[in-house]
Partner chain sequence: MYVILIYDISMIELRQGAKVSRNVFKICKKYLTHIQKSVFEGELTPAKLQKLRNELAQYLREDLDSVVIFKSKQKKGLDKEFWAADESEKTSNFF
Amino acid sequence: MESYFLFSSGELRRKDNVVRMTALDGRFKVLKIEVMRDLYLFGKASMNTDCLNYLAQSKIPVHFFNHYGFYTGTFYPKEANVSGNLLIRQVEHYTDFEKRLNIAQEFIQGACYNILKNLKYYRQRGKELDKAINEIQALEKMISRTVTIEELMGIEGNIHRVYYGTWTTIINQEVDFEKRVKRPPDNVVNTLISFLNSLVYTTCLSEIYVSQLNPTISYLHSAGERRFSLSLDIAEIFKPLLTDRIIFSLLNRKVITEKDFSKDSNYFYLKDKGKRKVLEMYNSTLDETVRHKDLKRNVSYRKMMRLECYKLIKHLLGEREYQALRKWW
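Output structure of the single chain, in the form predicted on its own:
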């Protein structure tokens, strides 16, 4: 199965048993439904209900991005894998505060562990990161002591503040990056973080779709804050492994430079050429495999996202306590 990324503008229509993208110049591209996992639209595409119905029947989520490459929303087909029992357990674990906090703490424990893994990797390569590692390890010990979600989010924010403070040490290019700025991203690094985080978020959402989990019921993020907030929860674990690692690689290898960005008013955005470079590395990283210590076979990063959903389901059903992914390789 493949993810399709469309940059050209035009019209999407169903043509027999395929979806056809016809560009403004009349050229067209055939999208094979039978091998499509999900669809990412970066250009201006129009489509009719016949096309949307066909995508929905084929259970294909469509993720939309605006001209600047910022994620704007997802067409989420009617869920095919539904379980009333699991939905009840999801809600129970949200409304029972202690149960919710335990799951939320585990998301942050996993994310923090993976952040430290990144820092220790670069320390081995001669970067002076001892001070930051010690600070984050001290914050890590406080995660299990938190008594509210707000306090937990505060710890998570402090971990990221210290972590982002190391990036100018890790990145070999001279970059202007002091802190995370989201709306709008104001420099090269913040733009890459926003773009890649949205890809991780949408990939998690596509994997949640094929599980029986309801994406609107989350534990770290408020269920009413974003529509698909469970995807935000699971993405926290994978951002250090995907977003951060890819940014370090893109910049340290000089695959991406300031020439791949444009500045509009007071913020930066990726040009199409830059987006393609990022997507190419993102897809190749998603397909990388590692030997799974429990399954005793190779699994990809994408597969690990789905496994994370299954682990959460087992926890909710009382079969096995959830432990977030910690990089072991």
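Having seen the form predicted on its own, please provide the structure of the form predicted together with its partner chain.
Only one chain is given; partner chains and other molecules are left out.
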């Protein structure tokens, strides 16, 4: 299955039972409907309902991004894999405070483990990170002792503060990154984090769509309205593995430099060329595989997101306790 990333501006239409994107200059790209998983739109595309109906019928979610590369929303086709039984369990685990906290803690445990794994990797490469690692390890022990979600979120915040503090050490390029700033991101690293995180969310959402889970009921993040917060939960585990590692290698290998950004009215945003470089890296990382111990075969990062959904389902149905992904390779 493949994802398509469309940057050109033009028109999306159904033609010959495939979806075709025609750019303003007449060049076109045929999107193979049978092997398409999802569609990412970065340019200014217009389309008609014919096309949307066809995409929905083929069960393909379409993710939209605005001019600045911020995620704006998803065209989420009618749920194909629904399970009333699972939905009831999902809600049950949300309303029962104890159960909800358990799952939320596990998400943070997984995320924290993966963060430490990143730091240890760079320590091994001679970076001075011992202090941060110790601090995070101390915080890690507190996760299981938390009694409210707010407290848990607080610890998660602290872990991230320490973690982000190490980034200037890890990144070889000259960057001014002190803390995480959103809306709008104010420097190179923050822009990259925002952009890649939104990609991780959307990929998770595409995978949740295939599973029977309901994307609006989440455990760590409050199950708000008008957003698919379960994908934020699951993304938490994958952000250190995808977002952070990709940023490090993009900047350390100088694939991305200040030149790929433009600064307009206090915004820092990626130019199209920069976006494309990041996406190409992101897409190839998702397809990277590692040997899975239990399944005894190679699984890609994308598949691991799906497995995460399945593990959660098993937990909700009471078959097997949920254990968040911990990087074992």
